[in-house]
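Only one chain is included here, represented as structure tokens and corresponding to the form predicted on its own.
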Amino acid sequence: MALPSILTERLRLPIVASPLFIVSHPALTLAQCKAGVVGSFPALNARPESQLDEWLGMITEDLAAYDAANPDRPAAPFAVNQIVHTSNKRLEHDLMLCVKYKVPIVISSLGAVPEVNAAVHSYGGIVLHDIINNRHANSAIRKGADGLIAVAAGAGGHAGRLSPFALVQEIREWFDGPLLLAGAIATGGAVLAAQAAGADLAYIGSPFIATEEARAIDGYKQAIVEGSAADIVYSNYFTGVHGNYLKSSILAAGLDPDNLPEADPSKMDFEAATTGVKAWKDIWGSGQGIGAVKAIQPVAKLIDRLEAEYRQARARLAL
């Protein structure tokens, strides 16, 4: 099947980049999508809810008046993502601004709804909906989705467990459709892995943390700097889900990395912690790619790396 034309007209590279919870706004988005790359934000970023309605307004027109002063380079799209979980009470208002400003890409997760599906697809946007297993797959392109993201093992935030090499192999074994690859893709030799692997796309996410446009504090910009694989914890303590964390943020909030409990997944909530400390606000997501984030830059110097490492792997491979 041909990859839906936003996915591939504008983009500089096959990269969309994740939303991340708190980290994206308005700021880090436009940044993307003007260099090149599918640019995101979870609508939960934007408090109170009210504040969604003016992000969409101004990244719709920002991006227009991109556009037409660079006709020979427009920006890539951008994507919105939505929390499908019942603790999301802002679901049907939120996704009603996503039809209000037509939002090319709506990125579901934490459980497949045909009617968002339906509303997306009412103004001609598509859905990309994450998962990490083959079960989890089926279930969502059966409920309406577009693509599928497969949040692999070494993610940052709500990761899975399974390799990214079994993961995409399983669901191209049905699945023609647009697939999307995450899990520790920090390089452009990365970016070009995932599509030898069968993906059409990579997400990347835990980079674009340490970034000049990123709403992150200093310390978890440097903490990706100088973190690698081996700083990261696989836990669902925090959130009700399992996701990787950096350790050095479960040890400044009096924790033991090593030691953490199991928590009742039935108890999830996406925006509040188990315990005194908050998920993604003191306890700082990231994947196990990290190693290779050096510098805090700029968006557009971080897909300028990319790009030339991308075309590296492929003139090593005589692509």
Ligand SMILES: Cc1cc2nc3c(=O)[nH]c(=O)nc-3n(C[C@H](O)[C@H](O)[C@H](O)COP(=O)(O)O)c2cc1C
Given for the second form:
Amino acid sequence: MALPSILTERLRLPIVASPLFIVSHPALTLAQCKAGVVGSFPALNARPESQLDEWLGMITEDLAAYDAANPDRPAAPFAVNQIVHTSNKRLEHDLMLCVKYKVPIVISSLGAVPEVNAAVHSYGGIVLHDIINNRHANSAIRKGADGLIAVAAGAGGHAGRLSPFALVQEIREWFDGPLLLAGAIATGGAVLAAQAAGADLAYIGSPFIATEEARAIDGYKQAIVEGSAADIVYSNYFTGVHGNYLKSSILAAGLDPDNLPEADPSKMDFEAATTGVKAWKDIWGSGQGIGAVKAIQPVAKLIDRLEAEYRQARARLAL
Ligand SMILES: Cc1cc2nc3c(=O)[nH]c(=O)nc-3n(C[C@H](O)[C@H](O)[C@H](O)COP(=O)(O)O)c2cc1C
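Starting from the form predicted on its own above, please write out the structure of the form predicted in complex with this ligand.
Complete assembly follows, chain above in first position.
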């Protein structure tokens, strides 16, 4: 199946910058879009909820002005992430604003429900749903999502356990629609590898934490620059769902990263941990790919690096 033009036409590289709780805000999203990759943010990052109207108005206007000034190189489209879970009391409000502003791409996480897809389809938008296994992938498409984000082992934040090769191969046996792959993708070569494995685009999060535009404190950005795969801990203790976090932030919270208790998944709450430390704010999410991040840079420089590496990888393989 041909990819929808929204995922190809204005993209300099086959990359969607993933939504990052707390970290993504309009300055980061706009920098991502202007650098030529799909930019995104979680709706929940706009607080209070009325701020989402302001953010969407500002992003829409800013991108229109940018496109008018750069007709030969318009910005890539943007995406808004909706957490589809009972703990998200804002879903209906936030979704209505996506309809109002005709947000081109909606990324749904944690739950797949037909109503979200129908609302986004009503104005011609597309929904990409993130999943960590083939069963959830199947259910998301049956409920009307347009595309899938396969979140494989090593991804930052809530992450799966499956090898990207296994996950993509199983999904591609029955699904020929838009497929994105996530999990420790942090080089242009890895973007090409995702495509070689069968994905259409790479979905990249953690490297954007160490950008100048990211809304993260310096210590967090620096930990991404200094960290590598060995510094990442996989645990469900903080939110009830398994995810990858920086070991140094767990230690700083006075916890033993090698002996974290198991959480009760029925108490899952995306934002508020029941553990005394705040997931995302105190316990820093990160994927395993951060060894490739060597400096805090503007988004544009990060995308320049990814593009150069992507071209080199293609040349190396004589594509
Ligand atoms: C700090 C952090 C916050 C995240 N917040 C969200 C979120 O709010 N919504 C969501 O769907 N995914 C969230 N994720 C997951 C990412 O969207 C994406 O799946 C992941 O970053 C991809 O793996 P990578 O970080 O190794 O590139 C978060 C990830 C990190 C590292």
